[in-house]
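Here we start with a single chain on its own, the form predicted on its own, put down as structure tokens.
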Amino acid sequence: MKYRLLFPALLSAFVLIGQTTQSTIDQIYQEALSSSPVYPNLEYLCKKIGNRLSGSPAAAAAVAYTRQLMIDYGFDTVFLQPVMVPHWERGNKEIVRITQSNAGQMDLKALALGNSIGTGPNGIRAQVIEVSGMDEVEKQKDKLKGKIVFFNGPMEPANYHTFQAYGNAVIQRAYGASEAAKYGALAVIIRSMTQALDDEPHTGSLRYKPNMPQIPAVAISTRDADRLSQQLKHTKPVEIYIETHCRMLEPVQSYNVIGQLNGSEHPDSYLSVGGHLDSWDVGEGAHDDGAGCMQGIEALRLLRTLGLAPRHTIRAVMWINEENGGAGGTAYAQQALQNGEKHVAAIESDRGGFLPIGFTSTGTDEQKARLAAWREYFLPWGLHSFDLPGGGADIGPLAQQGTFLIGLLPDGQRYFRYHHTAADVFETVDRRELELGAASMAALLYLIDQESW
């Protein structure tokens, strides 16, 4: 008989403890929803700072900032982790031209990539060869020397992962002028990152491969690179001059900037929350990734602000250099490394300060179960994807420690527009959408702070 009433008792408790954790989420939606600063944060970072390469002036400003931000809010403890970071400029504005086609001479609207560099004051004047992809430039290497390469393969429009779709087209980007070098090309014109018909060019950065020829590359918008293969198919040959002024200069120091609350039961292991607050030199970061910052501190003022003192200790951290060589990330795990620091689980805000509908992970099947078992709590907040891999490529270095990899995943269907363009500024950030991504770190980070790890 002592057992029959022993497990209504704790079935009781536990559905007693559901109630109170639900209580506590709501309680973070609400103040977010009616209280946050998180909107003015950001249109301060985004309009009196601006973009902000890693290496610029506006990059220390924006270091400066965010800085100033958490000490203003009272955290525990705020400091600045030292980084050398890549000093890429883009100088004048680019001439991406064709002078020989049966249209006559044509603009077109193109950013050289970051990390390109550039054709100097006289340019490069060539015939285009188009190739779909990668796979392509073997097929057609003999062809290439001499010429300018131009890679039109598209992110794939009916894949409804948009991520998915730029992950599969971005190595273009990424390799494509190492590859067509390779062959004796003199430049490469890159198809824009985005599943969108238009005219804006997207940047983002190349690499070039060690040992290898290094040639200008430059994208150009989605509308150009159609109106271009158009061209292509009925004029033999077509010429384009490409005039860029993009260089490499000397890395510079540079910070991570860290806020953090200190653990009541566990200072030793950590949470960390975040984004990276270097931008593209062009638009002013808004969505990439000034949201993901703004989010991360809010989510730390959230829990501040309603007295959840942690039991872990939780840092805010505003990594820079993703854009252009990741240096902060790497910076942070092997300084945590160093110093004996146990990171639990990191969360990075990366795909823009669009709704949130759930979270994606990377971790152990144990990790992503419990994740998965909070999903009842954020259903009344609109989330409710939770299976989905990844992460971010600030706290990727983390991984190697064991750290339990999430990352906030907002609606993507509208990311793509502005990635990496001049378009990427305040106005196209909405305020709820914004603060609701906030509250739902701070719910996340809530959670994983009471369990023991």
Contents of the next structure:
Protein chains: 2
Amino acid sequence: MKYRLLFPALLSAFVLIGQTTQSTIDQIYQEALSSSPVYPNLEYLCKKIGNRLSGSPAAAAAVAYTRQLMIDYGFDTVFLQPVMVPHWERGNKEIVRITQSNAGQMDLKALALGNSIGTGPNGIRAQVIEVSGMDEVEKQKDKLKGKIVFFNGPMEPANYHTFQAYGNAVIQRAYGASEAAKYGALAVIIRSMTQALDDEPHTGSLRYKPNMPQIPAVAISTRDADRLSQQLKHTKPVEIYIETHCRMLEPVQSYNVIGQLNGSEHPDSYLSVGGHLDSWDVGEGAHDDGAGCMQGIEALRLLRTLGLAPRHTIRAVMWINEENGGAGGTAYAQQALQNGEKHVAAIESDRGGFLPIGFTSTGTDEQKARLAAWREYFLPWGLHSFDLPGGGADIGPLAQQGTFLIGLLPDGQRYFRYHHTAADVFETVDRRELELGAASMAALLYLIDQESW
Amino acid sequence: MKYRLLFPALLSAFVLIGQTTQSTIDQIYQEALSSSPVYPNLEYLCKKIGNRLSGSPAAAAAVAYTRQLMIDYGFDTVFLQPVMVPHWERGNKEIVRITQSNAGQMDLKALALGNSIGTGPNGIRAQVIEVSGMDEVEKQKDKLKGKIVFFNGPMEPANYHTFQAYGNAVIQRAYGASEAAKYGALAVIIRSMTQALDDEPHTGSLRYKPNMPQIPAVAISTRDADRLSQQLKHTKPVEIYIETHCRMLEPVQSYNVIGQLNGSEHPDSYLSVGGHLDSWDVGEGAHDDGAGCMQGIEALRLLRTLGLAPRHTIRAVMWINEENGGAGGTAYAQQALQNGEKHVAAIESDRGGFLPIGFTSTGTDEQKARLAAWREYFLPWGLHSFDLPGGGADIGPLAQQGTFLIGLLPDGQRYFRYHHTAADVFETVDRRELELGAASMAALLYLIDQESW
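Same protein, different condition: the form predicted on its own was shown, now please give the form predicted in complex with another copy of the chain.
After this comes the whole thing, all chains and molecules, with the earlier chain placed first.
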């Protein structure tokens, strides 16, 4: 009889613990969906400050705004972590003009790529040659000298996994200029990184390879890429004039913005959460990555508002310079190492403020098993994907100290309509989706914080 | 040795079959994501025809458009099924004005409810009394005579399941007028059915109970509902003037639009798929339910384009009059019964053109078990929810003949921002999400069609 009594007693104790954790998770979501300031906060960042490329006055304003916001929320410590960031600027509007083709002249919708040198006021005029991707450069190497090379490899629309399609295509944007310059090309034009067929050019950074001539690079909209490709099918050579005024200036002093709730039991162990504060210099950086920053701050506000005092120290971090350098993420990890701060886990939101469907992660099997075991708490809130690898560009450098790296995983179908464009504005963010993402990060912080690491 | 040889041989045969089915499913999705006309088709319906309430000239234009579209796609049979539909019209713009309150006068953003009688040109002016929901009407019954009753029960924002929150609150819109009229109220004002706090009034149908006085009903935006409620907290009585010009006209001849691919093995067994062609008379009926109609047609086009000739006869159906009567769904089921058509299964898309996450269903345990077993084919395409009950308003009447009823289940977080408002326009539909929904229905049709029922 003893055994028969004992077993149900044990069972109900476990059920009780389970219920308590679930009800805490539920409270976090309910608070976010009914009383969260995360959406108006994002509106302020987008509409009052706007886009904020590293080194710009708007980036400095965003540093001041998020710092003040966390002070206003009464976080225990709020501070700025100095970071030197590159300062690239676009200058006057780009011109990318077909000056000669079977169909005559035509202006293409274009944006210079971030970090690109400019053509200067005299521009570059040359014949265009199309390549279908990086692999084809080598094959066509004898024809590239003195030409403008047009990289037209598409982000495959049939690929459901949009970030995978991006990963497959983006090498053209990142290294196409150096690859073409190797064989004497004068400039490159890149098909925009999107699965959509529209008129929106997508910027993004390139990286010049060392010891290689630096040549100007622009992206054109996918519809214009199709038009250009069509003209290149005719026998008449296509000539294009490119004029860009972008340039790299001297590095600028900037900051990671950090707010923390001090841990009661393990104040020297850290959980970090957030996104990157800088954005491209078009649109408003709403999804990329205003959403992630505001969600990071909101995650801490939710814990504080619900009285969930953490055992570990929890930080909201707005990393600076993700877009064209990664200086903020690098500096944060270096400082953590220098200060002997043990970073248990870090969560980044940098895939847009869309419907959260799970978390990606990079860590040990044990770390990943713990994450997977929490899936059941999130299922009632629509999160079901807990097994994909990933993390985030800004938290990546923490890997060197064994930090468990986690990425908020929103549905990715809409992201590349807006990514790095003038269309990435506040109005494209849904309030409930943004709130659910913030709640998901707060809930995961709560779960991580309950355990020993 | 024989057994040991036999078993792997059997196994690999099954694996081969499994791969073939999965690769067919994958082909359907890939075709939809790369070459589908469903998005431009919806654009045409929204921009060239626009909203299309039953009985309106635009509804007739939508009948003609979808019929022609299916003829152009070469479906085996395309025909119109006559349906008499109610013909309600809004008339001149509504006036809902606070004429007396602590804060003075204020116009509220309002839409008359569908099927409501109008106030006539002289309007109704009366004191306002607020109730928190249907239950409170009974409690306050002695105070309602000669008043305008303001139903302010919110669609709970904290509820993740938006359709559940809608179901809990919508009884006020459907029956509030009759309930208040029972105790002598002159008119009702309903808080709009949305979890958002904004300036958009949401219309939708009411149903007058038989043998009860019919009184006018309007919905106001949630922000105005909060303002009105605020004024009612003061001691000064709040008086409102309502003027609506809506009226119910004589029934009109309309049609369900049906296109079919004839079955090769079971031509007399039917699978139906589609949405409802009518919409409210504001916005463009993009999500509700232009999306479902265009997806239904696209599902058949995908099967035809990929050469997947069906064994059963498969129909795309545009049901008419879902919004304010349900005459199309009723007529369709009646005709099926009269003609002795065995309807094996029906799939409806009427939850917006958002990211598909699964299917709901109503049927026997065996039917539901078959659906659940197909889940693995859909997981690579993001659909994971196969267990929730549901179906669709238009296919519901087929239940009487034992048809397996299935609803496409998109994520529901954004739906009630747009539902029944001027904001339900084409631009709020994402191309990939719409395409994925169409592919999901085509894939499910393919799977159902492969089996015997």
